[in-house]
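To begin, one chain is listed below as structure tokens, in the form predicted alone.
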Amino acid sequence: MSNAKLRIGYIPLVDAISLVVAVDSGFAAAEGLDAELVREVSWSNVRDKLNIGLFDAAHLLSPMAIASSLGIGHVRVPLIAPFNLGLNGNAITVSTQLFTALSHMADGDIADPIVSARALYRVVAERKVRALEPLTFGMTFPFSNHNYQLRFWMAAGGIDPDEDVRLVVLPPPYMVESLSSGHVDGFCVGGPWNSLAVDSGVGRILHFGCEIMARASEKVLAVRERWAADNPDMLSALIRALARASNHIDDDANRSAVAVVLARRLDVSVDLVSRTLSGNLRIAPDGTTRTSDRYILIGRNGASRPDPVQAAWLYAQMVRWGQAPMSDELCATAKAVFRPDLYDAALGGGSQRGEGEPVDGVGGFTGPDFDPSNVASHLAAWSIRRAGRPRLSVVR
């Protein structure tokens, strides 16, 4: 009998690695799946093709799956996320000129996010006095951790992200060119694009995403709820293939081989992929490096098991920034997108968070611990938030 056919969309990012290794290294085939990976350039393309059935599954921004299920920002198509493809993996990169300005304004170690956020506030204030154009920052989509991490960081320094700077949407492969051309002054994106900006001499990594949020669900395997109900055996097989792939990736003995496999799909150097996976990144054109074992988590520390706490935090950001109304019902719907039950059923039990993980499951660098059962109280702690819809520009 022939293998079951699957068409899966993805964006060329390091956190697509479990999908790539599952398909290209034979784990999917071993589970009886004939999976085709289709590369896309924008998240809206991936979402739309998933929603109308051109894709059976997709590598998708975690909050995008929630937004689709809530029907905000687009037509409502219920999606579920039975597998987490990656925790963390983002970085905030700024132009070399902006880094110099921030360094001059910093009162303390600029590697501390609160110090850099306050320095950015001073830079923004000075630009207003001089009647200069607002600084522009790129992020990949309005419903993304890139957007929320930028906003969380900026607001901690006193910046209103909708009033004091300009946020624009850019597909990940266009980030470096936009920074080089001066169209943006900084961006938040996943690997390997931050490193590529540094290697090109046009940018400097200011913060790893894990320095803003210690544990953030970045990408998920997303499928339509209806498709999951109609194809339970195929979905379980895909979850098993991804789990085997993530375990393979997390074995240091396989690091070189999986970097080769992924680099081929991303059209970047093997070294760039290896550095990203190891969390050992050059942060400046002069070769300065920074290392974090939390930079990107693929399978270890329970990273691949969907966590409804993460879904609740993402919903809270949507409310904070005016993308969704506050509602216990909507919060419950958001949490139900992440399906640890399907993960556990496919694998015969769930993996748990390891030692050293944040107590609240999120680990923001500032503010109170997150309580997923009381989102309204959490939001009340922040002075900078939106009652209306944020103004977001789309760059095509």
Second form
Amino acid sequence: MSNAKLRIGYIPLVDAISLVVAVDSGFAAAEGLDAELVREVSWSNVRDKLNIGLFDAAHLLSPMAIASSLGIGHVRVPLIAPFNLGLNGNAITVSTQLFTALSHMADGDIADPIVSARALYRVVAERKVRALEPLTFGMTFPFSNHNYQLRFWMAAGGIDPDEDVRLVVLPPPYMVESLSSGHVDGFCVGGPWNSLAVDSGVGRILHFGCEIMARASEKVLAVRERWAADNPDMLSALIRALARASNHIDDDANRSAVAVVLARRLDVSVDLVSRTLSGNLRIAPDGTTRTSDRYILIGRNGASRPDPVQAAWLYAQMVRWGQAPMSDELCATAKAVFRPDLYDAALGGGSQRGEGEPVDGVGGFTGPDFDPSNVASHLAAWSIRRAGRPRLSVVR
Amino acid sequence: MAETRNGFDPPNQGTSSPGAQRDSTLKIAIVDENPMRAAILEDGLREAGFTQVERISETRNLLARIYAIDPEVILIDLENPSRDMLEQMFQVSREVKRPVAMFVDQSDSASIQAAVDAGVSAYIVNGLKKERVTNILDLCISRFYAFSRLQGELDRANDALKERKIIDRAKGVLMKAKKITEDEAYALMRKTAMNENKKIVEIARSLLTAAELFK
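Could you output the structure for the form predicted in complex with its partner chain, given that the previous block was the form predicted alone?
Next comes the full complex, this chain leading.
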């Protein structure tokens, strides 16, 4: 198995760091893997190249791995996620103009997402009265936490995200320009793009993703189920390389060294990567910062071990927003995409969530605890959701 | 006529044949930021009898442009990040006039592989017969390859030109510093390149860097 060749697709984002460090700092080679990272420009490309076998593995949006396995939105190709590349790491950024409008409408501390969501509701209502165009928000993909977190937040304030605002897919490299040109009024995206909007003076980070959901599976290592069955040793080696890389990243002593390694792949400054990894972000052009040790979790707090509760939560969002029909069978399929058993087998025992993590495994800022064993009744608690026939057909 | 319309027969050539008439009714949108490749693609499609071909080179408001054109086939370059925007059209929202699905289905892994290898992706309106778009996709794949060959030649020509310029500048530096002729300067660089097992252009580049430092 020495020097087994692997082609791995990725999008240049901060949460690709475990893959980048595994390959560029020798952790993959130490496991006998000759891994090549292939940079891609769209999630659709990553998915298609993984599906047809041009990639052996990929950095993928967690809900995309589930959608592919369910066959919604595209052809059905069963994928599995034996390693979680990152939890959290997104932020909601709004234009400086929208931030001012929200501040005027806020009835409390705007850093509280329920306050900002209600303020957004009032801004949206006022625009309706004045017959203005609805506000437009960018997100990265229909099956993404960016989409679901924006929706979860807005709906908490009484906004119907399909009726009252426009949600549009925008490739991350276009986010900042679209905000400055007024094409969008806000967006939800991962690092480094929120910071770039703040640094260029056009946006203000309103919320970290972890303020909306305390624990959200953001990206996974995805492989075809078939490939995993055919290459168990290679997969174990890859899981070990990623686990060692993420432990290395999590060690503060290596912080600046890994930032250098990642910055080279991302074409951004080392300082920006360091700030993102430490969860210390400038949130406003005037230099105000906000810090959270939950902003992005790589390796820490059991972040690397795939958690089927996360998969169930993502499936619940697909149902809530009309992307998938509700069925116990589909829910079970979604959960089975996340494979802690393979993670444990490769590493000889798993790390747990740990102290201070949300009891229901996801930690939404509002609403009842998530219940992965009864998604239907959990969803019944939300008044704003897409009822009736799902908008996407299931391709079998 | 009904048989011709369902599109199972091989494509006909010539504008007067029923086949060409059938294909010419297909509205095709090309999303490509590279104007040269988009032109090559459009020409190819027009030659093949497709008359309703629209190019979209600007990706701002891409979805709005597409809804306005209302195409039955959308061709997009895989190097275009806007591909993810098109995926949103799978999600039927109030703004979408009709759902779009990717051309290739489960049974078509060979087509998708060929398309991805060539760097092109095609989306078609749901319900359009696969046979009607197969020849469009085949044509795109060959045009994409033709374009990348052309681009490769152009890049090589440009590189050669750039190398020529670097070597000329290095020659000038040598001639001035060592008070030698152009031929002697070139011979000196060539000899050094041979001794060090390097290309002349690499020697020239090092020489220019060193000259910068000595300024």
